[in-house]
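What follows is one chain in structure tokens, specifically the form predicted alone.
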Amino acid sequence: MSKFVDQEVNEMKSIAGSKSPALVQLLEWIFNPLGYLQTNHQKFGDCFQMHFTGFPPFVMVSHPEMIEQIFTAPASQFDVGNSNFLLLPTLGENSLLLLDGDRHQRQRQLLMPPFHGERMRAYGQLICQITEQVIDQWQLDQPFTLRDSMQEISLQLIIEAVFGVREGDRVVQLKRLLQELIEAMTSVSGTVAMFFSSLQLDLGDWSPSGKLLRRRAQIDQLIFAEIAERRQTPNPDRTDILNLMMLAVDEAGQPMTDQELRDELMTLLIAGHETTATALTWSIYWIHRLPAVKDKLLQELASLPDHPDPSSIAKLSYLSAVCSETLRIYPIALMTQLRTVKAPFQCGNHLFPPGTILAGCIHLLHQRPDLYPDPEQFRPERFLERQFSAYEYIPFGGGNRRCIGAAFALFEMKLALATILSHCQLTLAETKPVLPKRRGLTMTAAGGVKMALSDRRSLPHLAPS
């Protein structure tokens, strides 16, 4: 029985929290995220409020039950796009992150069709041949950050999904315009900048926020670019993203502007690679840390026939569990979507009056002992022997927000794992374990993770067809 069935509205205590000064809060949290929320929750509980200079308070919950309360209500009972502000000046006003009731649901549709199983299974070839081009630039014995190789792994395989072009001047640039502007948001410069709006002044292009200016303007140039010309000469066989956003219609038949095109191509390109990099990462390292999960994990490769079909690779059950495990023990995002109360919302213990800023806390539920015994322990049997429910495991957030992408990154991270292991012999090139730091509002491997290739595999059956 739910431990909050028996309790009354009036019954209802006020939300607790840190009594710390509201700006050494914000300095905790950008610098020592999962630092102030672990000594918050050990205080406060599963329900606990922040208070951030600049910002209204917001409340962090992780109980499962809550989150379930939070995930299933109405979507007009919260306002979320409006809580997503700090990503509005890269992603734009039309990003389905911030977008609320019928517009939301309404891009939400439109953007379906790409993410569809039959259209995403057609970019499995397509992620092992990327991934093939770029282990085979890894030298014999020579250290390399492995986070370097799978942003250039995931970045070129979600510019060439939504655009369907390899090479070309028009790649190029935004492949650099890209990976400087996402330098520029999630430097440690820049993340202060987002969350200090003082801070964000256009001193030039040395400037954090000058610099995120200009490369926005020059991306902008290049898509508004692209989108013309396929307007101009259409082309309904191409089957990469951006021409399926362009063929999608709404009920009214009515498709997507220029500018909500290219404010969901900037959501896709920056979102859809910069987190999926990091998982990647992260996954190699748990792999090489624990050579029982690389043994296992390349036996159960092994048992697969000649050359798989990359379909049959997605399927492999310790291989599902090993990228559920990743994404359990160190989430990328700490919290899902903020949610602003719009009417008096009952959670839990509590009655949320009109403006409470509500947020699950993904690192918090996902590690609980009740759940996951052990929890600072990577391992991936766990997704084995129990199957968890949609409130009790949520690396991609819930309900009507959760992320699109979130079939494709899982797809791409696993095929991405089988052409590695089945090329390459890989160790660590330092011993000492890695932790989790901020990279703007995401968390990744502190220092990249540093490895070295030993051995080129002679397992060419693993690869796939």
Ligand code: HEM
The other form holds:
Amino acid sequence: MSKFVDQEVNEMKSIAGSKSPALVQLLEWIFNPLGYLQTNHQKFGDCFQMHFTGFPPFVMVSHPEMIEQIFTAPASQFDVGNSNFLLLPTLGENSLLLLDGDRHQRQRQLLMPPFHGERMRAYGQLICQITEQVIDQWQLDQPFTLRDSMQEISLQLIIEAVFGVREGDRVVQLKRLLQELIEAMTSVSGTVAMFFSSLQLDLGDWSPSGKLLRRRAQIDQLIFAEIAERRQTPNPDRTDILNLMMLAVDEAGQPMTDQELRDELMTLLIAGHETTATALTWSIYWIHRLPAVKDKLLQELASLPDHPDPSSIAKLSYLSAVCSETLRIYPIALMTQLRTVKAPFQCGNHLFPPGTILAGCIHLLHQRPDLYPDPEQFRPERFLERQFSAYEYIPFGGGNRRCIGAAFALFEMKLALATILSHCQLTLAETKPVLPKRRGLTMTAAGGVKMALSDRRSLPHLAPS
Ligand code: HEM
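What would the structure be for the form predicted together with the named molecule, given that what you showed me was the form predicted alone?
Okay, now the whole complex, with that chain kicking things off.
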């Protein structure tokens, strides 16, 4: 073995980590992920190893300089798609999340534009309309689960953005099946089955894996039927994302196959609404838990001209700070996607050998007191007092794998929040602080947050025209 290889091997050995059995670590990761991260961080610092039964060990990094090195490394430095294998059964091998190299880059270039700039802003009115429809269903003084309502908003929006249709049997069925699929994936038993491949048994509709397989097959049928119809009667004028994907060709002039289209659609449908629903839930929770935050926000909204256009709502500084702080304090994803080192990689004081798996820890980075004094306090003002770099604040990850829906998710959050606050007076129906809890691969607000509508506001000048 060369000296160089010796050094690499020693580097990996020098990364400290819990000595608990891999099974115990995995169970902690599933059932108490924040406790697991905090304990390891306290013991081992900004870079430690984690080891779970059935998975290769990986290194969790929470120092901004190391995160910068990971995010600014060339795309060829890491493999990422392979480590997302937990998503393979649902999303399929052609999902952006499972691709690497040129194909990954090409698909990103195709899928990014609809979620940015003018194309994204065109969804402004739609976001406000969908939000109004959902809040119209709330009954005075009847407690409801906030997350369910927020999921209705985000799911309806992504379906309309992807397919360009609002109503019809297919949309109704798709919504129901996606909700059931997500339920199967994120329930406690579904989450455990996802991490333990030996539990992924099809024991009929009552087992999480059986339910998942059936719902997936039913969703596939609907998606393939939609694709077949569009192939029969093409309409190049449609502006929805499915049409855009169907018109795209690769460098050899080949369009995407039905299976490729299906995998990418499924990725957008699932990644594009679960996370945002939780983010919206947390933001409304914090606003109603902290009256001073709500008052400031209402004051800022009241400063808008009558019937503001959605883009001017999205530019409001305090509203933006509330959304940023929401995604800081309890990030929806605890960590970035896993990056497998392909060639020796210098990061901090370490030289990681090929095969090392690295992840940026969003939760621990966002809890650093040197960046965020009193990190456990919800304080939007911190985002008005200073700017954080793309390596200090990373709710959407970074580098060439940064979330493609980041701008869209923030736009949706701000408009839905402004619409809700301008139409409703809500009361938090929770007696204790709501804490984060695992939901599949992401985190959510435990119990979904109970709220009640105490009055309908009539502040029409706040309602976007
Ligand atoms: C608050 C909402 C959201 C949060 C917190 C979030 C968070 C993330 C994070 C942390 C990553 C991994 C980035 C990395 O490894 O560096 C990611 C990737 C991704 N997100 Fe999001 N996301 C959100 C909304 C969305 C939306 C609305 C969409 C689609 C419209 C979306 C689609 C994706 C896709 C396709 C990837 C994979 C990108 C790639 O591997 O190239 N996400 N997201």
